[in-house]
Every structure is written in C-alpha cells, then in structure tokens.
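Have a look below at one chain only, the form predicted alone, in structure tokens format.
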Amino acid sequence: MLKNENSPEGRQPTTESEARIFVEDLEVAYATPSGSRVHAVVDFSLDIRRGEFLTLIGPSGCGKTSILKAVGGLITPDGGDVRIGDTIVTGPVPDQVAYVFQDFALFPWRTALGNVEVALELKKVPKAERRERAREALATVGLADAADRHPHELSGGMKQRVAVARALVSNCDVLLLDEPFGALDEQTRLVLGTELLRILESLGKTIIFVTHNLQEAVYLSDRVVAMSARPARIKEIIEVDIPRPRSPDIMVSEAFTEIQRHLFSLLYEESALAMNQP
C-alpha cells in the first residue's frame, strides 16, 4: 500500500534515537560564469533513519547530488546545517560516510584488490590488516575470484561491484550512492540493485541513494523523496510498504505498481518545468 508522509495517517514520526542523520533547513547555491548565483536546494529538511534506504528522485539538475555532497561534506551548504549522529557534519568525515558514484572512479593501474585497498591506506591500515579486509570485501561483492583483474579486464557490473566493495571495506555506518547503476543496462542494474540489497540488508548500513529509474527507486528503498525542479523541494516523500526480503518478483505486484505510477505522476510536471529552466 502506497503511504504519502504528508498527509496524517502515511506521516511515520523519527524519533532522535531512531534517526542517524539529520539534515535541517539546507540551502546551497552555485555561482554562474556571470558572475549570478543559482540556488539549487533551499528549504530542505529530512531525518534519515538509522538503517533505512532511502532514495532522491527528481528532474536532472534539481540539487539530488548538492544534497548527497552537502551531507557527506564535500560542500559547505550557504544555508542550515547537516548532523550525522552527534556530529556536525563541516568537511568530509570518512570515518563515518563512503561514496559510490556513477563512473566507478577506478584506477586502471591498480587491480580490483589494489582499488579496494585505497580506502585503507588513507586511513593508514597495516598492509596485512587491509589486503585481509579487501578480500573479504570483493568476496562480500561475489568478486572473490576477480581480486588480481585490471578494471579493463572487468565488465561494467564488475567495475561497479569493485566500487561497492571499496565503500564498504571503510566499514562506515553511512554510504553515499549518485546513481551508481546509471551507465549499465537494465538487465545488470537488477541483477546488482538484487545483490546491494542482499549486502545492505545484512550489514545494517544507512543508505542515500539518488537515481533516475523509478523502478530502481521503489524495488530498493523504504523511502523515496520525491524533489521538485530546482531549486529542489521536497514534494512528496512515499513511504514504500513492502516486506523484505525482496525480490524482482514484486515488480509486479499490485502495490509495486501502485507506488512506480505515483511517482511517475509526481515528476512528471516537475520535468517539464526543469526542462525550460536555464
């Protein structure tokens, strides 16, 4: 059953102790070559639960990605602030927060172990210590058998797989993820979005996802935020009412669908508004 946040009886109330980050009254702004500012999120508010999947959805350019890069500190916002715990989030924090982004940010020198590894040496782990815990990454991943393969050695679900196992070698309560499945096919999009929950379901991490497929969006999440054209609003945020485990067999299911026209009916004037925006 499809329940909206915004009206009484779909409204799920966080309380502190549930919630693992906070993100109050965020606003952030580019400046242009014009010398001009645009204001990509203003007004934002959201507890994100501890453990929960939830997922951006909105129109390209909306400010999904501001508020992925205001939240892990790879920006500061012009306006409110972002709270991980009890830690005010003014930089990066990589103790607590790791990123999974679209172009799999590889290095093609280094082995699939090798690029796992990165993240430890960062942090300045023993070698033996980080060469362990990369292996027991990639075999997490289903990529126990790859660790000496070069990313052009590796298919583009592969190269995706190393990329998860990288974030997830760091052991951070919180993981990032800017439409990490966008350049694959629809095929291995499912197979992987089928395997991330698996993996997440199991190690409890709290989850922001930003993609474009709304399918993906509702198969995955326990939420979907729903943005508007920018400067990005919420518009609506869905909570998705469908037991775990999962599996691709619920794709069809009545409430499935239900919940995919929803959010279709949702972006679907705020796209068009987005596509007359300079």
Second form
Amino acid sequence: MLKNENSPEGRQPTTESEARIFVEDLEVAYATPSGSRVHAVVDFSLDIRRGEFLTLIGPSGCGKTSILKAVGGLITPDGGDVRIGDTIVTGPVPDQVAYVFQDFALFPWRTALGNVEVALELKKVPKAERRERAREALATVGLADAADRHPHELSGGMKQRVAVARALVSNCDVLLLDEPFGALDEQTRLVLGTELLRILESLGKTIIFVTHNLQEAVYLSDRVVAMSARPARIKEIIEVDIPRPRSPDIMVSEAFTEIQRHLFSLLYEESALAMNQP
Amino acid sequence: MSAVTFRRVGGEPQARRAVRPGGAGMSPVMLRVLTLAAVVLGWEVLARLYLQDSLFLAGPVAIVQAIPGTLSDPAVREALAITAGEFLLAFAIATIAGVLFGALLGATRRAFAPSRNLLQMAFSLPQVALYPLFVLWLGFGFSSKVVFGITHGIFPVLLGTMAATKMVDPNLVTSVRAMGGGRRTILRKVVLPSILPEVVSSLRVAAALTLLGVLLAELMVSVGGVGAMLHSLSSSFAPARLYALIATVCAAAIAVNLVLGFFERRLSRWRP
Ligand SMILES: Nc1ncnc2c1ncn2[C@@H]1O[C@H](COP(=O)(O)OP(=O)(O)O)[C@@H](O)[C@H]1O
Ligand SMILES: [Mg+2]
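Cool, the form predicted alone is there; where's the form predicted in complex with its partner chain?
Entire complex below, previous chain first.
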C-alpha cells in the first residue's frame, strides 16, 4: 500500500530525481521476552538510485533483514520512513517490490511452475496468462524443464532459481534479495551469483541485496554498504567502479581484491563486536 | 540367482539375509493375506469340529450366510441407520469444531502449550467412567450418544490440527504477505494446504474413536442403535446373527478408514 505524498517541501528534483528508494532516519525495534525493547536499526538513512545494485553487508543479527522488511512494508518502522518514488511505504507493495528470501519460501505442495504462478495468482492475473508468464520466468532462470517438479525434487540451487523466477515474474521494479544464496554451498553460490548477475544486468531493476559474502558483494554491486554491529548503522559506503557487464575473471583483478580487502577490514571489527552481543 | 552374487561379496550377505523378514521371497501383502486366510480356515475347521450348534460361537461360513438375513431385518436396518446418523453427526461436529479450534489454538503462541497439556490430559481420561454424567445432563437418547461420540473423536482432531498449524512455515506466510496476500489469502493458500494431510490423518483416528464413543453409549444405555442391538443379541443365543452384525460394523469402520487413508495419501503426495 502506497500513500501519495504531496507535501510542498517534497524532494528537490535536481539532486534526487534519480533516486528510487529513500530511507530516512529509519528506526526498528523489537520487544524482547523480558519486556524491554532492543533496537535493530537506528538512524539509518540511505538513497538508492534507480537501477542500482546495492548490497548491505554486515555481521549477522545487525539488522539487515529488518531494513529490507521495512523497505518492503513488511514491518512498520518505529521511526523514520521509507519512500519508493514519491510515495511513503505503509504496507506491502506487491506491484513494485518483489522478494527473494534466504530459505526460498517455496510452497512444498506446488510445482516449480505453481510456485512462480502464485505471485500472479495473488494479483488476479488470468490463468492462461499466468501460465505463460510463469513458464517464461522459469526459462529465464534456466529451469524450463523442471516446471512440473515439486520443491523436494529440486536441488538447493534450483529452488533458489525458482524463487528468483517468482520474484521476476511480476515485473516489479524493485527486488529485495535477503541472503538468496545463504543456504547454498560455495560453488553453487558462485555459479548462481554469476548467472543472477547476467540476468539482472539486462533487466535494469533496482536491487537491494543482503549477504555475508565479501566476494559476492563486490562482484554484484554498484555500491556496498558496510554495516556496524547491532543496531545497524552505516559504517562506510563503498562505490564499486568496475564496469559492467562483469565476468567472473574480474574477481582476481587488482581493483576487485583491493575493495574486497578494504571491506574485510571494515567488517572484521564489527563481526568481532557482534559475536559478543547477546 | 542372487544368492550366487551375494556369496562373492563375503561376510556381508549373511547379515543381509538374516534381517530379511519372512524369508522365502514373500511380499508383505501376500504374507498378510495368507495369515488371514489361515486364521479364517482354522476357525472354520474348529467351528465344524467342536462348535456345532454352539450358543456362543459361529464359524465364518455361518456368519457370512447370516449376513444377508440379518441386514434385511427391518429392526437391524433401523439400528444401523440410527447409529450411522449419530456417528456421522458426531464425526462432522468433531471435525469442524476440532479443526477450527485446533487451528486457532495452534496459531496463538501463548495458548498453545497450556491448551495442549490440558487437552492431552483430558484425552487420557477414561470417558466411559464419566458416561453417567452425560446421561444425567443429556438424557438417554440421541444427544447423549452424539455428544459422547464427539468427546471421543474431537481430541485427535484438536491435537493434530494444533500441531500442524504450529508447524506452518512462517517464511511462507511472510512471503505471501509480501506478494500482497491478506489474512484470508494466507489461510487459503498457506495454512489450509499445509495442515490438510495432518488433519486428514487425525480424522482416521477420530473416526474410529467417534464410532467407539457412539457404540459404547448405545451398549451402556441400550436405547436404540447397533450397540443396543449387539447388547441384546449377546444374550439371545443367536451367535451367527450377532457375529454378522459385528462384521457389518467392522466392515463399515474399515471402509471409512480406507477412504480417509486414500485422501491422506493423495493430499501428502508433495511430501518428500
Ligand atoms: N521478530 C523479531 N522479534 C524480536 N527480535 C527480532 C525479530 N527479528 C529480528 N530481531 C532481532 O533484531 C536484530 C536484527 O535482526 P535482523 O534484522 O534479522 O538481522 P540480520 O538480518 O542482519 O541478521 C537481531 O538481534 C534479532 O535478534
Ligand atoms: Mg537476516
């Protein structure tokens, strides 16, 4: 649900008309079992450009998922707001934002095709069109032949691609990817990352991507946001000035390894901090 | 043939052969059928040899011969109709109420553990001991029998639905919310399909227990229905007729179980 915002002091078109998602002073807190509140995100502000691939990287439990959920309207922030274009996010925005979750969130009783179709079902797209578009999306991720299989007959990598197909099928401008490769082994992850990049570079979507993996972050992104331990704050934003389209051999280039090393030193401290948090 | 191959591998085949049940390459189904046939045959032989004109026991052939006659008796038909009606009503109510409240309790985090403990305790009580209270409150007739059926059948449905609802994948719920689904969509597209196999499997137990409840009530108060008829037949010295009625009831119970089992298998085909 998007609420139109016609405030006169709206954003200046000259500096920010390129931006797609605005996160302003975002604050997210959760109630603990003992009754107190713990802040997952505090004073988090970030503008994401149209068509940008932006990665959030930070220690586990620092608040990355909370930021994504706030951007997609799945949780209500305790402070600040999120805008997509010129409208404030107050609830899920299925017409503009699609998700891929870490555990894929597939329906075990639906086939791969049915799992992709469900996104369109919820939008009341007629059955024939639904079929057609879902098949196309599956073909895009290279799963045309697995359309009739159930999730338990698919490998981890295939499930992940079904989830990506489902996110692509509704033609949303914004993709939120929450550790989409988190449940996969290193090799699969590398191959799928490369493949995902190939698909996404041709689609020009605005993407927020969450990962733990430094290499993946640098390889995929236009900008990488290094986050502090909980509560999530921005530690540094790193521009990845490596031209696109990218191919896996850039991973051994000087520029690439330099950025990766820098990120590592930023995150090492924070991860050590995070480890000692309750 | 395979024995030759086995011998080549050394010590292992001995162990493998030892754990094979039944031996002689017989399939489990075959084994079951043969066992049953042996029991029936032995029973018939014993009945012919020792139980001619017995007042308490009948052989299988006599029982089968008595079934058509028994089933065409209007009194028996009426009893069967009464019991079937009571059973169906009790089973329907146990199913609907059990699924509704089970889903509600399963979805409410705080209510789950306390209510499950309470229900498990109640489930373990011998309800037969409480039947006089049912009669006291509801009388001898239809309602006390139906309610007794419900109180027997509802526990497995409640407990099964609760457990299944608690196991619904929260990520799937989040995902449907992100795709624009509201409460009703979540219920229809996530909760119901997730819990269905478990619910139907609990219904198999519930059907047996509901029938037990209804028959127990009829046996105890002896007012109408198959239970009451069994009660009177048991002291009427017409064993073939008694056994024919018992066989009919058993066949009906097995049929219900088979139908539900069929649905259960169909509904859980997606499970690994
Ligand atoms: N539903 C919730 N209830 C209570 N605490 C939560 C909830 N979700 C997240 N948290 C807490 O908020 C912090 C940030 O969580 P999250 O945003 O999932 O971090 P990340 O995705 O970076 O691992 C964590 O410490 C986590 O324990
Ligand atoms: Mg997370």
